[in-house]
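One chain follows as structure tokens, the form predicted on its own.
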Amino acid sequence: MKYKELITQIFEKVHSTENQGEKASYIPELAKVASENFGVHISTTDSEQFGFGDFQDKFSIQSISKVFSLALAYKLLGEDLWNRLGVEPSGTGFNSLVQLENDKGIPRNPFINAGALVIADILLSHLENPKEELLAFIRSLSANKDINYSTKIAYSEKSVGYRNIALCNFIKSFGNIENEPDKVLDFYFDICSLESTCEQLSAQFSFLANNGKTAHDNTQVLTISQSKRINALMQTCGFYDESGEFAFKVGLAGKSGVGGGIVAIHPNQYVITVWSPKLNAKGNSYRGMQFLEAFTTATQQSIF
């Protein structure tokens, strides 16, 4: 497959169309990002690499980071993890409180905010230095160690994080948060503030395209079964309440973030990352969704 030529053609076609949507301006720091940023990078399991556009520019990965925190929690707890989390699509907004009442504080899945807060709580309970150890885990996933938290973005999120504060306290009332909510929230905002590039994310997610093994040194991060299950969760829950649409139009496992990034995975084939800050009505990158739909249509490759 000639990915380089294909990516270049699709990128230029998408770039030439109107850039619709809005940035995630409810987080003040994200409102400052240039709307026209657009990058893409692919890493294949047979070591092909190609990037185009702003693929080496750092951006706030936001909810994409929830895959990393989930992977570490799954590595630590194994199948016991699912005693505190569900694996079903939510069908509601990513910051909804509605289902928690009926589900007695058990979030529907790890990728909505409620689920990511429970994951943060789990890591706080099982790691001596959770912030440092999570960062070390993420850095170990690729040969590039240049990834870090953003103090500015974490503070910016915390300054408007009333909904997440409510979620955390509500889950605590059901006994599914063990630590103090303030500590859980601080760690959660740090996790969401992680910055990376399209190129770095493609490398960091390579273990999920490679049966749980890293591409750069063949380290077994997760078991084959665990890797498969995280991919399944990304397929069904990775795009908030647009996950069905993504499966229908793109046909890959993936995860989006309100910073405008999308990571998509074809197991045993490739990881492709797209970044464009303007979001559609569901909170996913407008150009990112356009690009990936065109890409899998042109390649005729999907997981189905």
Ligand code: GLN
Contents of the next structure:
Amino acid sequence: MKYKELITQIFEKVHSTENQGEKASYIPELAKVASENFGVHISTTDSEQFGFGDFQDKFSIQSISKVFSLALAYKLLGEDLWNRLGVEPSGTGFNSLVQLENDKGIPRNPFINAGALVIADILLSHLENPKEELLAFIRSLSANKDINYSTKIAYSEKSVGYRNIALCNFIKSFGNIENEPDKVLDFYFDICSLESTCEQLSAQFSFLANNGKTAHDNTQVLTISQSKRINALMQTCGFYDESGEFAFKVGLAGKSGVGGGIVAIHPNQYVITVWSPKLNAKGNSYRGMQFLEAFTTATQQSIF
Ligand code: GLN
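Shown: the form predicted on its own; wanted: the form predicted together with ligand GLN:
Below: every chain and molecule of the assembly, starting with the one above.
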């Protein structure tokens, strides 16, 4: 395995430096997670696997789930999806309200909270049992079916979810939310509460490294073009107002979550997932960013 030694070395190096940043304490349950958790897992398109540290521990994937809900909505609606939201980087924080008024309730992209709320609304309108069907979709992406919602985390976020409540109602006022805001928000909090491990996420995201096809059973989940477009959105919008910096320093398509996870994709090569709960000021994992920057620097390979 060509990455084994490199990953171990970089992991040890990042681990030996100060663990900076803060956990996402605005969600009370996330403040309870141990700051020193640190795991990484890589899964290559030629079936090599390697994990180090806490790569088999479950964590709250938070906004990483926005890629799964987008993939399912894209599969259901095709290009009509883009009548409801845009594909431009927002350059603002993940929970910002500021552009929505000028943009008349059309979120800039599916990875900011506003966009993910519209995606949740779309899934509610098009699926009979949205919560079960989204979970079944995610489970179908890899051989390991062990991914679940966390009622505790969903409830914890809901109890203080004033910003998302405001966002959802604001978008509804422009007519871009069809369902009752309470239903959309409950589903959104459930989606954010999904728990998985680095190892499982690398497998669940394999279809995006593999032109839309799952690695375990070769199912064409999305068309090649849809898969390319989701990777492009991860590249340009996956880290909110730090997406430019992630492209600049790491050079992969990726998506972060406030649980401290980052999934990064080198199309046709690998998926790499890192988890460390402390976040930088933009809400992205401090050690995750450090690790991935060192990784693509050492391999001298990125999508650029
Ligand atoms: N559930 C989180 C929120 O809405 C997701 C944010 C994130 O992971 N960036 O605030």
